[in-house]
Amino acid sequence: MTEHAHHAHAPAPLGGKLITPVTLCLGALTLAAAVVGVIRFIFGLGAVTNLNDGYPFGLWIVYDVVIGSAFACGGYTMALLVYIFNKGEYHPLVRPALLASVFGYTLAAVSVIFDLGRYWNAWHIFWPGYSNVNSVLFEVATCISLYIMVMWIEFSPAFLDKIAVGFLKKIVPDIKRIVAKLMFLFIALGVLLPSMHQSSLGSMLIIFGNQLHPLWQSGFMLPLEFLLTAVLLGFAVVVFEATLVSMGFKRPRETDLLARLAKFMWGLLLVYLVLRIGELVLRGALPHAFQATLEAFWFWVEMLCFIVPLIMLAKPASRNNAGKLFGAAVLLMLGGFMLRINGFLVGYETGDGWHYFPSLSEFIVTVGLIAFEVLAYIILVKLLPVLPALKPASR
């Protein structure tokens, strides 16, 4: 009997205590970020960040938005597999991945407000009179905003029954029927919108021009590179999340299912590395990787985080090893992290005299947002039908 056979496809609340040492620690980190947020909104960005005219994009934008939204692509990748490529066996992974994506993207949108100097003008994004349709940032902002709404609608079946109290009892069944009939449309949007804005995040680096180091200024290839790695990160996060959930909540492991998922990860990773190395060779930029520079060092850190998982997952037997699979997923997440950090910060050469390193307050807010996402995930899987229900083991 396989490990996956212990699971029923119907999700069910996990149950259990909400207040634990882990949730209290996560709550404290969230509170610390909230305190810094209050200071930021009262006294401005200069009071809590090291941003300057040379580095207008700091940790909050690069991690919380560019990286955070890529880490939240689990729902996108599972929708691609299950609904576009008709791989129904991965359906038990859809709702947990969607929950992580909902919070990842929602917090990415919230963190943008932290980084906007005139945050009170954020509503201009949605007002036609202020729209700059030639701006990549405008496309990213509108796509992410729409995608967040789509994901909350996709996730709505998990919490509609919970809010069916009082007068809502009469209308919730009608809402569920309407959502079910229109779900195909939301799923289609849920695949289209991330494809657009994840590639557009790469397009932002094209605008940097010669200010971006040759190891990352891939020109027209940047949108494709960012999209491919976003899909890779989506797969990796699903493996990472499923492994931690099985360990943290003492549930049967999904090794068989994740091993089959690793086959897609490996193939896509091979395609990405061929394209990445190939374009460096064609542009004549590869020699920069062998120079004694800080950029070259971080380039190799990034590349090794992609190359090592390719080797680790090359053999089918390795994909069935839960430890190797988890290790490969962590390295892929680090590789996607480094690609974006390198492109927006390490490889960004704005000119002499400008320097940037995140302040302690910037780290506190970033860690706090991550802590809140994990805390909300733990609470919701205990209260709502997210994870597959367990069947008693057969004897």
The other form holds:
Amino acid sequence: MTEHAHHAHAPAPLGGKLITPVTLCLGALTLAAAVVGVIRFIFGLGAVTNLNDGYPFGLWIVYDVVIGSAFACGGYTMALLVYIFNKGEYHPLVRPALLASVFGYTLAAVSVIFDLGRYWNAWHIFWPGYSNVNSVLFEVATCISLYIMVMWIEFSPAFLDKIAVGFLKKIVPDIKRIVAKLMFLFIALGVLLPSMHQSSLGSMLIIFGNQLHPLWQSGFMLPLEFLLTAVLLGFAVVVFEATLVSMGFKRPRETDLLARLAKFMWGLLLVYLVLRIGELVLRGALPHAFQATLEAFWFWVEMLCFIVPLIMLAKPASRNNAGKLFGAAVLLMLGGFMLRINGFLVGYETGDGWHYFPSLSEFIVTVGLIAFEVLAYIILVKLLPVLPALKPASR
Amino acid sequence: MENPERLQRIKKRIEGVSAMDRRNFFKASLAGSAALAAGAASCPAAARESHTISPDALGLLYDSTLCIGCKACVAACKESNEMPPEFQANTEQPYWDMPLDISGKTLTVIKVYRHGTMDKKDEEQNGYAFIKKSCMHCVDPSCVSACPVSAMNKDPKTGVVSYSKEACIGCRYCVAACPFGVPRFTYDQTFPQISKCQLCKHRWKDGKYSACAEVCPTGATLYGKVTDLKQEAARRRALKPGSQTSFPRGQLGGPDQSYPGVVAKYVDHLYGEKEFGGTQMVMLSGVPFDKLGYLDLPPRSDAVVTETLQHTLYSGLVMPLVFLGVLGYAAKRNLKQYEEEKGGSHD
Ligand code: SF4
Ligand code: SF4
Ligand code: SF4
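Output block for the form predicted together with the partner chain, input the form predicted alone:
Then the entire complex follows, led off by the chain already shown.
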């Protein structure tokens, strides 16, 4: 982000009280997750999770990492739109989206530590001699880590002033200048890296082979499906967050901007659905969707979450309807959620007699992480220049 | 042992999955690459060949028709790998080691297939049969391909797939990836690890071989070079059911411990010869393998599919760098334009 000191929509801190009933609640949920975390690290994964050898990946990997990172694609999608496809009018949406992304991703990375059995070895992933470049998981982990670094650098102009102390204060302007100069590179990386790991999260499923139900085992199409839905989720999340922020902080809605955004979202959604269904038809897997199975049921839940928004937003007028737009965004987020849950859990079956449903403790950690993310977002937009300042006229 | 409905379901899945023929596979990979490379012309074709078996590969031949279900192998495996016992609290004998399946504590088990009256051994109808479960030591293993930190390794000479606790991060991707459900994880430990059969390679330095084969009283589990084991399997399959022959025990090519026995009626299938790109544990049986929990698997390992994709997209980082160049150019141009607009409207 370059400095927009003179720009009409220059970001500014919101100010206001930090301790409110909402932030207190979020804090309590975060604390509960921390308690479960302590138990997990002392007594092991089995003490708090329902993980087993038939379902070695559970809620923490699938929600916190696979889905969490996809929900954090707002920054990626907006950067793509504004800086690559040259849609400058969406500039005001970039910085808030980026803040949500940097948090979503950082938390996804942190939550991995909860899940890794031998977390103290985690650095091996990046260590030559240990790294296995053939592993999709290696690629995912490396790309996500790099992306988190890139985002923090991109975001640094917004917080460097606040955190620099002593002599560091003197070099802040230099750092800002360097970051501004190389911003094009960080932006390019900020688009490249998510493209790589969001698609690879889909590639991770290829090696499951026959263990994955044909409704999801689409082989080489998996990375494309995951990538397209990640971008879609990026749009949906931006709409979702912008609506909530304007409601929560009583700011005017950016409906006009969001409506135009919805046009891109709609087009992409159409492309995705054509590819997804076309692939199923070509591979002859579609009949599986019409069998009386649990998999078929969840497949339709997933598909409806994509198809309904396509219908809802078909008419330009409905994109201007804030309620409809919000509803469509929520459905799309659900659809992306379901695709990932289905691919990693519902459609996965490794043998007879294995069951998995997340334990209460697993939910507590996941909810706690989300609570922490929202809490951090609220605190930061109050303290840091993230949201566009309001012109007096629009109050 | 396996419920037929599920097998039916899995069979259907396999049909659905392998119906992805070459044509679709290329179409899909083209579409995928196109999206990722944003039209980059340089697409290195790096389709990865299936790995082939080493001539010195070591393995096991398990002959279900010779197995008497004594589980001497299970006990010997525990002892020589220093694995803890597994108790079943809800049985009459809760103080015995009684693993029901391989697990974080158990590297091999013998399971039993039962049907109807269970009168005859090695018969599908009204019969029963035993089956061994342990690592197959795949020729092109998914676990090795999946592991991000090379904690799963396949020895280029012996082909033994081994695990390094020191390297492992405990992500359990190998557990999820293995088509045979072999690697298991010790979820109940503070400092957990993966458990899997490593063909007892730790015993080699004492001149010993796989404990399960060493103790097997009937030679149902036989250790040796895979080429020899396959030859032995072919010999047995060629014999007339009911005729007399000699069955080797322990190590094929080691000291002669053979004994005379009667040839059983085999199903026409050496499991592991083709499945999933081949495995170094191969099996003979009188009952179809899908009844014994060994599914029909495609002849190509999923590791090949995955790595073909990864190599196509990322080999030499050519595509990512081209893509980065395109993105960087666009970002630079657009940033400059925004700067100018901003300057123009305010200065
Ligand atoms: S059976 Fe599973 S654990 Fe054993 S080598 Fe094959 S993929 Fe790896
Ligand atoms: S659990 Fe360990 S051995 Fe298995 S894939 Fe992860 S790091 Fe590799
Ligand atoms: S080879 Fe060794 S570790 Fe593997 S099943 Fe036999 S006894 Fe157990």
